[in-house]
Every structure is written in structure tokens, then in C-alpha cells.
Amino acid sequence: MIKVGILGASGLTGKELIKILLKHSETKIVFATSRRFAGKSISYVFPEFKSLTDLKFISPSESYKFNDIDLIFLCLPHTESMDYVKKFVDKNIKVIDLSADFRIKNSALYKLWYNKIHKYKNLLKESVYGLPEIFKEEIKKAKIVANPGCYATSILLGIFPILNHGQVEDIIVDAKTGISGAGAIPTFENQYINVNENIIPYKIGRKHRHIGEIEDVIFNKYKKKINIIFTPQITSLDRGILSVIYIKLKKWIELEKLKKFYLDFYKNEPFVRIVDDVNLHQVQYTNFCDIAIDGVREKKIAIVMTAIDNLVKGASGQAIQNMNILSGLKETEGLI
């Protein structure tokens, strides 16, 4: 039995983690922290867990309770997570960090995108980017797994098979997500009156932080620089991300051959499905990423469409997938 803790467990990703872990046959939640709800039962904050757990949230200041675990999930704000990662690594506890603090290996790029100097460059070198379909062997041996961002997951899974063949010139991404992508704290982007029957583009072009993450991962994998143009949009959905990725090719690849690239690339991956058409209803509340492929031959543009649940494959489900790999369990445990 793997004993786990969750830091920052009262947000949307924490809630999703608790839901999955409660049905996971190989784990036990030892503690879950929340500054706001410390002392209150998890089922008080999330009534759907009533009769499923008697656990109460504790304060993160109760650090004496942090020792008796094998693995910690960190669901903390970006730039705040790194200090906790250091503390747990020093205790020889494996870490899955759902913030961005260890996703970007280049510390200068991290400062550029997050406006903070990274304190632990040595730990950056040790961390592994937690996209299981690409870095599974590295994840198996990791002490720190940097769980990918939701948009980054949807985009990277859509482009890696083509990047693997070295045919890419430019990439433009149009991605839409539900209001859960804007978090649980009330903002303009997640208030019903603003989002209902609406689409709101934001961080247009090259402003979204996940661009830094995506480009850094590509460079570390293939030693090539690819500039991404990316416009995310909030839509009146609860959950999900649908990304349409336009890939300018150096040389046209016939669609059947392109589809075979994807089928071969992901043939042993249980959570990637190559489909004829993407549809968010097919992936919501699951850890699947569905990918459909099309293109415009005369323009040498491949069009790759991906669909994921931003809270599951884009966050907590992928974190559990990483935990399974890291712990030598069946990769799909608790997720199917």
C-alpha cells in the first residue's frame, strides 16, 4: 500500500486527486492540507465524498505529519511549490508536483515566464517531465515528477509524432477549455454571467505560460527550437480542452501515412486513442487523449485535433498515471 499526502487539496485538482485515490486499490491518503479548510472534514467541503472518507483537512503548518508517507502530490500555486519539493526530497519522499515549478529545465526561461528566480537549479536537473507517453522510462526512476500543464499535454501529445519525423516548420494552436481551466477562485473568466453562451480568448499569440513549457520540452527532446503561436479560449463548458493544431510541414505527408505515424507512435499507450473525429464528450471524466488527423495538401499543413479532460489527463489523472509508473504499478490502476 502506497501512503500518499496531498498539499493544497481543496482546489479543483486536489478534489479530483482525492476522487481517484479513494477508488485506487493500492493507495491510502494519509493527509490532505488546506489553509482555508483546516480542521474541517473533506466531506464537509466536498459533500460527494460523504461516507467515502472520514479524513479531515490539516494545515500545511502541521509539518510533523508529513513524514509517514511514500509520495506527495503538490497542488500549490506556481512559484510556491519549489520550497516544499526541496523539503520532501530531503526526506527521501517522492514528489509529483502539479505546479509549473519543475516543468521548465532552463532556469532563465522559468524566470522569463514566471518572473521568479528558481532557487533549486540542482533539483531542476533531477526532475522529470511527467508526460508518460514520451518520458515513461525516465519517470520510473524519478524522485521529482513535474506534472505537465493541461494545455501543454493536449498540444505536445498532438505534435510529438510529427516532430519525431523532423518535418515541422511552424505550429499554430487554437485551443478551447471549460471554465474549470480558470480555477475555483472567482475571476472574470469563470463567473457564469461572463462565460455562459460565450467564448473568451485570452493570453493571445505568445503570452500563455505553457508556451515556455512546450518549447523547452521540445528543445530538450529534439535539440531544436520550435516557436508556437497559441491562442487559448475559455468557453461555457465545465471541463475539457479541445486543441486544433495547424502544423506547417517542410514536405507534405499523405494523410494515411501520417495517421500511421500516430498509430505506431502510440501503439503501446493505454490512454491515447487515434480516432476519426474528436469530441469532448468522449473524454470528459476520463484520462484519455483522443487524437484526430486531417490536413490541407496544397498548403502542406497537417491539422491535428486533440481532446482531453483538463482536470484528469490535464492534471490529476495524469498525476495518478505518473504515480503508478513511479511505483511500479499497472499504469491504468485507478483510472479505468
Second form
4 protein chains.
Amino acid sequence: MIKVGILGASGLTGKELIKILLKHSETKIVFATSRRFAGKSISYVFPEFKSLTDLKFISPSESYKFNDIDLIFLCLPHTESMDYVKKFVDKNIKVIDLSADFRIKNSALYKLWYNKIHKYKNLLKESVYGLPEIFKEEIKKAKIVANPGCYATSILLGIFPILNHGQVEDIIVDAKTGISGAGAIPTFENQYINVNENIIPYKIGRKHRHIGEIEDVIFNKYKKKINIIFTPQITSLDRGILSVIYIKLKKWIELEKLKKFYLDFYKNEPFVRIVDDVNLHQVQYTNFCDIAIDGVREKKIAIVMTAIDNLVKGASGQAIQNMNILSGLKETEGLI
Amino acid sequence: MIKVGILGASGLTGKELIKILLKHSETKIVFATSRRFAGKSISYVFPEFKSLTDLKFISPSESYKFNDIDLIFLCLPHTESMDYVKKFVDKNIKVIDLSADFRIKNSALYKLWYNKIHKYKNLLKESVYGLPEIFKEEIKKAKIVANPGCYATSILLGIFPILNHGQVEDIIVDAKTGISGAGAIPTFENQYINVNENIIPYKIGRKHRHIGEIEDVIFNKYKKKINIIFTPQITSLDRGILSVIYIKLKKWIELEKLKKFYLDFYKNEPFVRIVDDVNLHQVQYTNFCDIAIDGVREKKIAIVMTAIDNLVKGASGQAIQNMNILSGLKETEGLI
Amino acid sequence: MIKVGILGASGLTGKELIKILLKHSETKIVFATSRRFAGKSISYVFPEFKSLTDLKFISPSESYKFNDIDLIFLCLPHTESMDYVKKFVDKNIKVIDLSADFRIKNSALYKLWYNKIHKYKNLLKESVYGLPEIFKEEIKKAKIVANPGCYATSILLGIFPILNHGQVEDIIVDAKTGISGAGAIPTFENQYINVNENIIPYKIGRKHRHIGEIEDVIFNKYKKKINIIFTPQITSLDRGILSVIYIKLKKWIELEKLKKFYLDFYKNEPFVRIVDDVNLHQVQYTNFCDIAIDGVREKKIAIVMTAIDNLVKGASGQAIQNMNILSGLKETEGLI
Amino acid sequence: MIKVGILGASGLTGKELIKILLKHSETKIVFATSRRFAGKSISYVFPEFKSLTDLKFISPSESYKFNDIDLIFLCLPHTESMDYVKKFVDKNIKVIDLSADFRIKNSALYKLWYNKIHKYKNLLKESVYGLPEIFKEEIKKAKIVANPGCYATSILLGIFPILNHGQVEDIIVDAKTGISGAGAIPTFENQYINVNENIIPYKIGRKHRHIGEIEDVIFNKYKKKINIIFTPQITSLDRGILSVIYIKLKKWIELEKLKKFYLDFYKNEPFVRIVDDVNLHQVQYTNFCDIAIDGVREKKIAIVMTAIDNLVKGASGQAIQNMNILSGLKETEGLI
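Please move on to the form predicted in complex with a further copy of the same chain, as the form predicted alone is already shown.
Okay, now the whole complex, with that chain kicking things off.
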């Protein structure tokens, strides 16, 4: 039985982690923290968990007294998370960090996108980017897993197989997310009246932070500098990211061949499915990433479409997948 | 041309008022106030009005310098509105108050439901409850029109014709509202993630403030004390209130006869339609109240269903209807 | 390992059954039939099942060649299902029938509501109404379980504890359902454009078929004739039924006492939770029925609110619960 | 007073036409046809029109007896509409055809996309493509106006100003539509359960018919052959098209300059607004097309985003705009 703690468990990703862990046969939640709800039972705050757990939220500071845990999930704000990572690593506890703090290896780039100097450059070197389909071997031995961003997951899984074959000129990503991507704290941006029956593009072109993460991961893997164009859009639904990725190739690859690249690349991956068509219903509430491939020969433009659930494969499901790998459990445990 | 001002114009009812007034052929918006957005153009704050108006929001305090206006709409919070009413009445400007401050004539009852002592009991006597289908003659001569609450409108229009015939024992109202009823300021209650794909009953039984308003209006009209049961519910849609009203009768009235009561009662009313079936699509974005009548003879229970748009007939459309009546314009001007 | 078959597996309840059974650790789906999709793989028809099952749909007639199965789920249209029930019972295979054909013991009443003479009155006597919270002992030994209707489940669980204490005068149910209740075949009634952002009452008063089922079950249990009033309503969401039940009592029961009745009545039931507040998020995608209790003393009206997922506790989850009970498995297996 | 008829008035565009015409001060609907509902009153079929019109639907064949009308709107299926166009033109009645039959001047191209030989090539020459922002002068004198497709409107308005300046290499359109684009007849594709909380790409790359229309209009105007890439997507909302258009330029144009092109190009157009940000709320239920401009210099890719209401500017509103122009009325009459 793996003993886990969750810091920041009352946000959307924390809640999703609790939900998955309660069905996971090999883990025990030892504690879950919440600044807002410390002292209240989890099932009081989230009535859907009534009769499923008796645990109470504790305050983050209380978390330090638990020494006998195997692994900690950090669901804390970017730039705040790194101090907690340091503390738990020092206690020899494995960390899966759902914030962005250890996703970008290049600390100058981290500074650029998150406007904060990274305090733990040594730890940054040791951390592993937690996209299991690409870095599984490294994850097995990692002390710190930087769990990928939701958009980044949906985009990287869509472009890795083709990057592998070179010939890429431009990458344009038109991505649509559900509103759970906008977090649990009420804002004008995530208010029903503003987002229902709406589509809202934001941070057009090269403004969204996940660009830093995506390009750094590609650079570390392939030593290639890629400048992607990325238009995120809020759509009126709860969960899911559908990314349509337009890839201008220097040299055309026939679609059958291209599809085979993808099938081969992911042939041992339980959570990536190469499909004829994507839509969000196929992946909501699951840890799958579905990928469909199309394109226009006369324009040498491949069109790769990916679908994930932003809270599962895009966050907490992937964190559990990383935990399973890290802990020597079956990769799909608790997730299928 | 009627010159109007709007206080509190950046909330949902204020915005809806602007929208209707911009299409109204007999009015001119002289000013619109907003604490949050004073100095900004209306079309900057609400891009849907771009190219339709050049007006800028002013601060509430600036509103006093406009003396040459005919009528003011107050879209201010309950308990704050009454001071503004007083100031404009003193300047001999007609007031349509969309807050609850002048809806309840009985000041003890007002204190009970709004937890505030009413400061202007004399004005309370002069004010008229702005439900035109019942108080049209009084509205014509009013200085202050207390524009009804959204639920209250949907319920009172559904029960007046039957109250008129006596024989009512119990009234149970099961009402469902869209989320725009929860206002423009972000809260957990109006956040997409919490209300989408959900139905949320709240203030069950006799806890919602509109009960005070409904029962006071009925008492003033019929000298009857009625205790209604009322279960409001938030449903995952933008606009509309659908009330199903179960009326236990002392003596059964055949449905054909009952339907005729309703047809007769509203025969000269342009905005009430007696229909076979109600649903929200019939009334959204309109000032109509649709009413359908059914019942179960062996139980002596009549079932009256009403549908309105909470922001139009339940708020700003009704305010315009009141303005039209008050100003001697065609009642439907700007509304059909 | 329990070997099961599903007839009519390509509708919404069939699909939900497949989904739950694929996660159930003690069952194996031997076959699944579909008239429309016979010969096609389940994962082709429902891409969400890709990589989870290799099974193909077969035609209903092919189902007869499978003799070595333990239990069959019938997800067939009302009035068609009974012939299949007969055939499988004759083969000594346990049947869980999700149609209405064996829910009403009184065949005259069945004729009244379903406009068809029941052909198997002997089997009707042997069948058990599959509401485990009421009929668990009978279900354990049943050959045929008549899986309850979705509305009926949400209503019966809400009223049984109070009926148990007598004193009931009127029962008024105002129930709101998600659109999945309207089935998988496209109609004007389940088309997006007609139901999105809408609430649609239908079959007002005493017109919905589940009334027959509810009253027959109550009569069989308590020998009481009750005439409920029931207003079903379609609301713009996928899943869930929220029923607000207004119960006029002959003699008032204090709310604390009433709540205790409910807590006691369901104290050993893993899927009923007595809660402070209900909403659909608490129960969607689960087999729970959440119940909240309120009321208005001066009117002697108790207000019981229940929430279920219509496809899980209202259909396929309850069918699995019945299978678990019938097969001597843990009642919650595959469901929590 | 302009006397108009509508053929095919019970579909979504017909209904929207009726709605706008009932508020239009200079027109009278003389007849409206419907195969399905001939003989029934419009307000019976569409209860939202109750008390607004007493007209009954007639059958299409009855339409020929009305000779004293000025203009006819055809809301008929593609390939069926052309015969009706011919008949009304022969009677000297102006025609606004909302089908695709007269949108593509090149009859070979029409054959390619609609799989039917065009029977009236002479009429094709006389017809005018009804995008008023581009062809206003031609529309004024037209006998037949081919009202543009919804996607085509959203795309052409987004690319005309930049095409005007040449230098375009690739055009990639990622367009999201509401479900009303899928018509009034129930299908799996427009059923709530399949599209709610979903995003569904379809006809990826170069498969959607509007490509034919878009490229033909561009060719006729600029004598340029452009091959656009176009990925339409169904999203879970009623109304609106949001197109994000990625335009690879041979030579970069600074964004300020580019924005000025757009402002200049549309400076006299009442229904095109150049805005900072687009979203669907700004344009729903209006005839506006909002356009925002962005881009990435280092990639020489301009990003043009357009938003329209598919049933208004994308269909019936634009048809009224065309009628106004054709009839010498104020262009915005009935639309603002």
C-alpha cells in the first residue's frame, strides 16, 4: 500500500486526485491539505465523497508532521510550489508536482514565462517531465516528477511522432478547452453567465505560458528550436481539450505513412489511441489521449487532432499514471 | 423623446435596460452610472454595444447634476436603493426602482426579510407595485414604481386569476431559474463549474425573500393571508424562470372553466399569453409571460405553469413596460 | 466469474451497462446484441471503448445460441421485452429486465399504462421489483428482476420512509430530468436545438407511465391506494433526476424526527445518503441516491428532495446492484 | 410596404426570417410555406410567435397563386431551390435564395461540390453573391441574390481585406459552429446527448462544401486561385461561428498597418466591427460580424478572428440586409 499526501487538495485537480485515489486499490491517502477548508471533512466540502472517505482537510503547515509517507502530490500555485518540493525532497519523499515549477529545465525561460527566479536549479536538473509516453524510463527513477500542463500534454502527444521524423516547418495549434481549465476560484472568466454559449479566444499567437514548456521539452529532446503558434480558446463545456494541430511540412508524408508513424510511436502506450475521428466524449472522465490524423497533400500540411480530459490526462490522471510508474505498479491501475 | 438615466447600469439588469432602450424609438439615455466602470465607455465594458452607443459610464455621484431628465431607473442593491429614490423623487423625477426597497408596503415585513428599517415610510405609501397586469391604473399616476422581483412576477401572474375566485387552500411553487438570476459578480454560486449540468434547490420552503413580496401584494389586493410554499432552484441555463404552481382548492373548478378565468383575466394584456404548453424557449429574450393550466380533479389540485425571461419580464423589460405606461406611450413600444 | 449477456446493448442504458461491466472485477460480458449494429465491434460504435473491449455486437437472434451464461440484462423496448424474458427464464438463466414489462404486478394496470395485454402472468407473479433498498431479500432469490424506472426510483426512495409512518394525505412530485432520459434515437424532443437552454414540462399531473409503477409498488407493499401528482420536466443537461416531493401530512412530524426516520430506514444501505442539500453534481456518474429533508410546519407539508443519475441508479447501475445481490457478490462491487 | 413570401419557412432559417420580418417596419409577410406544417398556424408550430402573427403555413404549391409580391425568400434544400428561383424570376419577382444553388458561378465547380448539373446557367450569370460588404452595388440591381453560406460569410469577411493586399501564401481556417448549423431535422449529429459537452471536428482539410463557394467568390473577384484549408467543428452551443484564420504571408505586414487595412476596408459598413477581442456573446442574435486581428511576426503568420451569429449574419439577417439594399431601404432596418 502506497501512502500518499496531497497538498492543495481543494482545487479542481486536488479533488480529481482524491476521486481517482479513492478507487485505486494500491494507495492510501494519509492527508490532504486545504488553506480554505482546514478542519473540515472532505465530504463536507465535496458532498460527492460522502460515505467514501472520513478524512478531514488539514492546513498545509500540518503536513510536515507526516514523515511516513511514500509520495506527495503538490497541487499548489505556480511559483509557490517549489519551496514545498524542496522540503519534501529533503525528507526523501517522492514528489509529483502538478504546478509548472519544474516543467521548464531552462531557468531563464522559466523566469521569462513565470516572472520569478527559480530558487532550486539543482533540483531542476534532477526533475523529470512527467509525460510517460516520452519519458517513462526517466520517470521510473525520478525523485521529482513535473506533471505536464494540460494544453502541453494535448499538444506534445500530438506532435512528438512527427517531430521524430523531422521536416517540420510551422506548427499552428488551435486548441479549445473546457472551463474547468480556469480553476476553482470564481472570476469573471469562469462565471457561467460569461462563458455559457460562448467561445473565447485568449492569449493569441505566442502569449500562453504552455508555449515555454512545450518548446523547452522539444528542445531538450531533439535539440531543435521550434516556434509554435498557439491559440487557446475557452468553450462552453466542463472538461476536455481538443487541439487541432496544423503542421506545415518541408516534404510531404503520405497520410497512411504518417498514421503508421503514430501507431508505431505509441504501440506500447496504454493511454494513447490512434483513432479515425476525435471528439471530447471519447475521452472525458478517462486518462486516454485520442489522436486522429489527416492532412492536405497539395499544401503539405498535416492536420493532427488530439483529445484529452484536461483534469485527467491533462492533470490528475497523468499524475496517478506517473505515480504508478514511479512506484512499480501497473501503469493503468486506478485509471481503467 | 423621454430622457432617462440609469443608476447601476453595469449589472445584468442595467445592461438589459440599455439593450432595450437602444432599440426604443421614444427614449434617450442621458446617463448611465457604474461604480466599477465610471469613465469607461459602455461599449468598452460591453462590446456587444460597440457602434450602437458612444455613451460613457459616469459615477453615481455625478448623476445628481442631471436635472433635465424625465425618469430614472435604479438598478442598485436592496437597502441602498431607497436613499436614491428619495433624492430623485425630491427633484420631481419619476423613479422606476428595480431593487426590492419599495415592493413591500408593510415596513415590518420589509424589516423581517431585508433586515433593515425602512427610512421612507411616506414614500412607501406613495409607491406602486409595478406589475402592470394588476396595477396598470395606479402605475399611470405613480411617482415611484417598485419593479417586481423575477420570481414574484412569475408566481403572481400565475395565481392572481385563481385567487380572484377564492377557494385556495395551499399554494406550492416549484420554480426553476436560469443562472443570470444570480447576478454579475462572480461567486461560487454562479461559477460555470458549479452550475453547469446541475440543478440546485436552495432556500427551501419559506426562506426566499420574494415570499415577503408576494404575500404582501396579495394581502394588499385581496386582504387575504396566504402562506405559500416556494422551492427555488438554479438550473444550468442562462435565462428564464419556469414556475410550476400546485394550487390545492377547497372546491374543484373544471379545467375548461379555470382556463377561461385566465383568458378573461388577461384578455387585454399584451404580454400575457394563455397557452397549451409552456417552455422557456417561447419567452426567452421577450417580455411575454406564458401561462398553461392543468390539474387533477380527484385531488382538487390545479397546476398552473408560467414561463418568463427573468431579465426581461422579470426585470428590465417589465421596467420598460412600466415606463411606457407611466409616460403615456404604447405599452409594447420597444418590447415587441 | 459471472458470465453475462446484454440484449439491446447499443442504447443508452446498454452502453452504460457495458461501461460498468468493463470495470467490474467479477463479470465477463459474453455477448451484446444490437439490431442496428450487429457485426460491428462495440468500440467502432462507441469509440470510448476502444482498447477496452474487442467484442462485436451480434443480432438478437444469435443470442439464443449462448447457453452457458449466468445472467442476462434486457435493455429492450417495453412490450417487446416480455417474450425475451420468457425465453431466457425457460433456459434457467436469471434475467434483469430494464424494460417496464415486469414492474407492474397488476396486469390490468399494466394494460392501462402500456396498452398491451401481458402475456406471462405467471412470470409476473414470480418477478421481483428491483429496488434493492426495499426488496433486497426477494431479489436474492429472484429469477426475474424488474429493474425500476428512473423517475420511479427517485420518487420511491424519497417516499418509502414516510409512507412507512402513515399520515400521508397528498404527494406532489415535481421532477426534473436530464435529456439522456429521452433515449438514443433522434427525435424533436431530444434534439439539441430544442432542449438546450430550455425547461419543458410534459405529461402533467397524472399522465406519465411511471405513476402506474409507483402506485402499484406502494400498493403491494403497504396495501395503500395513493394517487400521486407528478410533473416531469426535461431540463438542459445530460444526466440526473432531481425530484422535489411535497408531502401533505395529516399530522405534522417534526423535521428532526422525520430526518431520523430516513436515517434509520436506510442505515444499512450503501447507496442512499441522507444529506443536508441535494444537487445533481453529487450523484452524477455514481449509483448514489442522495436525499435531503425539509418542510413547512404551519402547512404540515414535508419537502423531500432526491437526486440520482438516471442512467446509473435510475437504470444500469441499479441493474448491476441487483446482479451483485442476486449473485452473492458484494453489493457495491463495480459501483464504488 | 414591401410584400414578401417565404418558401421553406419552418426550418431554422425560415423561422429566423419570420422573427426578423415581424419586427421590420417596412415589410409584410404575405405567405410562408411548409411541407410539414401546411394548414397549421405559424404560432401553433412556433409558440414564440403567438399573438405576433395570425398567418398560417401554406403548401409550397400554393405559393404560385400569389402574384402581387415584391420579393421571395427561398429557404429550400440545395439542388431543389433552383427550380423555384426560375419560376419566381419568370414572374418578375426578386429572389433571395438562402440555398447554395446560385452561390458558385462556375457550374463545373457547382457540380463537383453538390453533385448535380446546374440547370439554369443563364440565371447563374445574372445572380449576385449576397455579401453586401463586397458586392453592395451589384446587389442593388440584382434579380437573384445568392445569400452566402454561414461559414463562407465568417471566412470571406475575415480574408477579403488582406487578399486585397496580396502576399498570401496559405490560409488555414479553424472554425467552430453552434449546433443550429446542423438544421431542424433530428439526426444523430444534432441530438443533445451527442453534442452537449462535446467538440466534434468534421470534414477535415478540404472536404466541406463551403470551400467551393469561398474559392469561387475569391476567384471571381481577384482572379486568384487560393486553396484554403478548413476544419469545421461542432461545439456545444446554439448559435454562432467563431473562425480563427491563420494567414501565412509572403511578406510580413505590421499588425497596426494590417488593422488599418481592415478598418479602412469596412469603414462604411454598418455590420462589420473591428474589435480588440472577439467572442460569440458580442454577436449572438445580431447581424454584426466582429473581427479581431493579431499575428506572429517571426513566422509571418497573421491571425484573423471573426465572430458571427450563423442564423443572423450567417443566414437570415444577411438575407434581410440584402432585401433592404435591393429595395432601397435603410441597410440596417429591422436589424439594429
